[in-house]
Amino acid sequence: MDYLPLFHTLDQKKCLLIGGGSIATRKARLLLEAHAHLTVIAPTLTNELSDLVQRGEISHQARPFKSNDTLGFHLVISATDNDLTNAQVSKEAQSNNIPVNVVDQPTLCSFIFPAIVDRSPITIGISSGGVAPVLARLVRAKLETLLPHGLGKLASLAAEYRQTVKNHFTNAKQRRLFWETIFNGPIADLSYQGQQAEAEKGLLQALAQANDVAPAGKVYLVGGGPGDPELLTLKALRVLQQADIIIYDRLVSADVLNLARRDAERIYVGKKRSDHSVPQENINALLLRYAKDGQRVVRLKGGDPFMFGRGGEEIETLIDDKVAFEVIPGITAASGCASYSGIPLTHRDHAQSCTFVTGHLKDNSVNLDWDQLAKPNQTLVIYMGLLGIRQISEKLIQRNLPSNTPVALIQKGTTHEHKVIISDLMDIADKVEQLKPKPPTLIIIGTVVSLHNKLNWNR
């Protein structure tokens, strides 16, 4: 993040604007709304300018910038077409730490004006940090699209009876399920309509109706699918936004990550082959103890939690201690990765079947029915392979499986670092050796992989 989004305080505040053309008197008319004390310093002004002062509700000097102009002003703006001045504005505000914006100069700025979606009291700020000022203002029109005009008239709403609902609710958390319940149902659509005598008398009804007691917690195994945040399924989204704890592995994206509740506590439990840096049964007892804590858990997966990723164990314990819980499948990594490598799992020319393995056990093994996993006519998808994949391809042509049967192995999927080494059985351990990709990886075999350099979309 290159820039903190922060709102600013400016109600009565002392502010000066440089310039009287009309990027001053749009960067005016924000100021305006946001009821600051405005003076602007400019030989001439256009129309609008003209208006305001001649309403009193704006103060001109009618002459250049000149030095200590900027001084005892909270804020200031510089919006001339002269380079020098606005250097000189902006040496000068910043040295007197007085916040500084230099229109469409970046590098002179303390502060960026974003694109803003006004709905008052609710604003919403979009920017580029400067860089692409016509993309963030796209944003805005999309967002505009988005969002209900009665957005404002929905908080004024939750504002009037703020107090009245504290007082209500003992537990804060109780307290923030009966407002996520008022926000997402027919309530806020009667204030959006702009019926809010009905809204007002719905809410009342439903806070008379509400207990105040602590709510009970719940476990969410929520699959974060492979990597590519836009893969992730609606419910799992919601979800992620509602949590009050995250409990995730390291196969879990970045990307994803970003999209859960802001202020949700996140518990790291990553493991990896060898190195288990929170053993399973810890795991399980985090989950327990949070959700009888009455905490919304949600145990966060890479792919799906019931394909490799224990889900059934950790759903074993909590049936033994009657906890709550939800399962929330994900697109698990063998379809994004295959997908996104134009690799098709199952093709009626190369392959009627799949098959899913998994490339160690719990002792670090690589034990598996070679003589089954060798017959043609099938894809073979390998789940952390990578360490075992000589002695896997070893074992698959000692079974008699060609030795030129083609062998993709996918790098961090559908992410940005998504690459795919295509080999054979014969020569996919050297190429490894030899390209060293990094994990999480997936090896699919079979000849469904020639099909890749034809179908590969993704390029």
Ligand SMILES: C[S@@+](CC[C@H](N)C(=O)[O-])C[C@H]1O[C@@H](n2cnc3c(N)ncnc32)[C@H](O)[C@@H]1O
Given for the second form:
Amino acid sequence: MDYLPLFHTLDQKKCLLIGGGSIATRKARLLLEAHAHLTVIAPTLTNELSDLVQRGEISHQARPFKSNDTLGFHLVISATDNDLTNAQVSKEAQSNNIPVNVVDQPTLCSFIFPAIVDRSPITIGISSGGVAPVLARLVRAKLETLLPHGLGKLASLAAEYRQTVKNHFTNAKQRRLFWETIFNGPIADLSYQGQQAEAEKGLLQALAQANDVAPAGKVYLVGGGPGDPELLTLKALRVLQQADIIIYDRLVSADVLNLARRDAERIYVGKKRSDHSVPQENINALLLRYAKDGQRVVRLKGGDPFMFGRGGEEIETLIDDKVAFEVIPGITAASGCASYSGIPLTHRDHAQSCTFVTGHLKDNSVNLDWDQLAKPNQTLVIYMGLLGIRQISEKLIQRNLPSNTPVALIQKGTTHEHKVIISDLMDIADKVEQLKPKPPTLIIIGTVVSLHNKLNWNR
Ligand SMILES: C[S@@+](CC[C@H](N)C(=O)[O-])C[C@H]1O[C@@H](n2cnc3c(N)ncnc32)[C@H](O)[C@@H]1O
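Following the display of the form predicted on its own, present the structure of the form predicted together with this ligand.
Following is the full complex, with the preceding chain placed first.
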């Protein structure tokens, strides 16, 4: 992050604007919206600025900038078309530790203005750090369309009843849940539509019905997908943003984790093949402990929790202890890797079925129904097959699957390091030894792989 976004209070603070043209006028409007006490130094003014002077809303000194003009001000903006003046203003202000902005000259600024989405008191500042202002404006336009215009009204309603609600709940978490329900439900809609009286009535009714009892905990077993955060389901995203505790695995991508609620506690229980850092029993115990403590626990797993994810074992413990839970599916590695590599898992000309198998057993062996797997017209998807790839391909060839059957090995599917290695049953093990792909990897075997050349859109 090159700039730290901060919100500056200017209420009745003395601010100085050098320049009286149209850009200066825009800056004056912003400063006045923030209730600044504004002085403008400029030989001439736009009509709008002159009107403000006449109405006594700003002070004006009709002359050019001179030394020591910035002294005593809380914030300074230079919006002149004179480079020398702009540089002088910047130097003087910075040497006196006064925040200064010179319009369109980032090197002369100690702070920059973001693009603003204003739903006061909700205010959003968007900045590209000055490197892509058009993009920042596009982001702003997008947010403008997404956020209800009445958002500010809802925030004002919340401000009005903040203390009343605080007095009602001794339990802080219960209070947060109450507000979340209000903000996500019909009372928020009433407020967006400007029906403040009805919204207030609804809020007070909801408060009267809300009891101040510590909420029961719940576990959400969530599939985080194969890596690309945009592949999360809407439900997974919502639950992640409401979590108190997130217990996550090695396969959960950092980008997905970044979408979680900032205040949530994060517990890593990642397991590597040779290093079971947190035993399964301990993970089960953690889930129980936090849920019984009234927390909203997200157990976040890579891909889908019910696909080679031991999700079943984790919820069994919850059922035994009568802890509430929900399972939220994710996109499994097979779907993600296949789609992002242009390899359809079934195809009328190639494969009428698709089998998912694990290429790694508890004792490090690979023990599968080879006769079944070697049958034609099907696709095999092998999870955790990297170590056993030589054994897997030899066994399939022994059971008469042609040695030239195409094989794709996909590294870190759907992430920025997504890579596809194409080979065949005969050569895949040598190719893996030679290219040393990084885990996690997924193996797809079958003639559908031959479609990769034509259908790969993700180059
Ligand atoms: C313990 S399994 C978990 C599978 C997960 N529950 C799912 O539905 O994708 C881990 C294996 O999934 C595969 N895998 C998971 N994410 C992957 C990715 N982004 N790219 C390639 N393979 C992946 C690898 O074979 C890895 O060894």
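Residue numbers count along the first chain shown, from 1. Being a predicted model, the structure only gives us computed values, none of them experimental.
When the chain shifts between the two forms, residue 54 and residue 270 travel apart, each with a separate rigid block.
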